[in-house]
Amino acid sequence: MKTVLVIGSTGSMGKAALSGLSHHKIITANRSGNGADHTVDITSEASLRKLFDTIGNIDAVVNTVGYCEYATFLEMTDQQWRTTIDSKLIGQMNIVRIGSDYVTEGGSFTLISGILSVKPIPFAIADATTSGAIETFAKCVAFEMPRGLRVNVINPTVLEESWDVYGEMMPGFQPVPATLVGKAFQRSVDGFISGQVLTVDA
């Protein structure tokens, strides 16, 4: 059994991750603190440091959050880009950079991207761009991680459980069950791979 920190545990993707990690000891965190053990804002380096200082050494970190703004490229403002980059990209990079001091030897980080990096839709250029960037980050940083630490990314399509919310903006996409995405998180945490993007698509 491993001790696993799951960030974004109460969201639909967080619940999907938990479905594949139930055999481990789970510590949960989210931005509001509601329904979770701890509060964290991944866009704040101070918030991340406080979280890791509080929980101490762990075996794995799973992040399922990354806020994105949606607009066409010509309408997207500088602030909207920065908001998305600070969360989906820099925030996740900082989870690895700061968390590497707290994850035990041979432990892992599992980050989140999204199917829009390979199947773009209107208004989602910021999501697609940062998803592609975090995948490249994981492929590269895997070569630099100390003490056998591993970094992978889950690239899921839309969940069946979220289809009512996102289905209208994703015509032609086939949703997948959360339990299937949970298996990808399990493979990242319990396996030996690193620098990999685990795509879950229909």
Ligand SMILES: NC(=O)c1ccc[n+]([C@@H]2O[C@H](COP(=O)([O-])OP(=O)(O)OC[C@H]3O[C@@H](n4cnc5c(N)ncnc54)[C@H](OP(=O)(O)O)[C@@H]3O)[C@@H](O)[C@H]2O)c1
Contents of the next structure:
Amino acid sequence: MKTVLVIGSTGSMGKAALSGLSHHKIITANRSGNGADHTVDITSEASLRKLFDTIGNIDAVVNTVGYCEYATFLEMTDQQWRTTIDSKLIGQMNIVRIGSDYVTEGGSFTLISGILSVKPIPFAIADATTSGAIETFAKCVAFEMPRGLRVNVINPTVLEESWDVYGEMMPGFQPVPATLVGKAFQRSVDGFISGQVLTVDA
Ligand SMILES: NC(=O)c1ccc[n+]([C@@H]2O[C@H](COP(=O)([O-])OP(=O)(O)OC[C@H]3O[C@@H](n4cnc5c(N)ncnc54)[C@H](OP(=O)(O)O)[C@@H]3O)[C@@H](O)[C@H]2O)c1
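Now the other one: the form predicted together with this ligand, given that the block above is the form predicted on its own.
Time for the whole complex; same chain goes first.
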């Protein structure tokens, strides 16, 4: 059994991750603190440091937070880009940079991207771009990690549980159950792979 920190545990993707990690000791965190053990804002370096200082050493970190703004490219403002980049790209990179002092040898970071990085749809340019960037980050940073620490990204298609929210903007996509995506999180946490993008598509 490992001790696993799951950030964004109360969201749809967080619940998918939890479904594959039930055999581990889980510590949860989100920004509001509602339904989670700890509060953290992944867009704040100070907040991330406080979280890791509070919980101490762990075996794995799973992040499912990545806030995205949706608009056409020509309508997307500079502020909307920065909000998305601060969360889905820099927030996730900071989890790895700050958290690496606290994850035990051979432990892992599992981050989130999304299928829109390879299957573009209208209005999702910021989600797609930051998803692609975090995948490149994981592939490259894996070579720099100390003490055998591993970094992977889960790239799921839309969840069945989220179809009500995203289905209308994703015609022709086939949703997958959260439990299937949970298996990919398990493969990242319990396996030995690093620098990988684990795609879960139908
Ligand atoms: N849902 C899908 O079908 C799907 C498919 C592929 C990829 N994705 C990707 O997965 C990611 C999460 O999506 P989701 O559907 O799970 O979203 P969601 O249901 O809205 O959940 C977001 C979670 O993150 C927490 N959170 C929000 N901002 C935070 C912050 N700054 N710091 C810490 N915690 C924060 C929320 O908790 P509080 O608000 O209570 O703090 C909640 O637990 C997104 O990047 C999305 O693109 C989703």
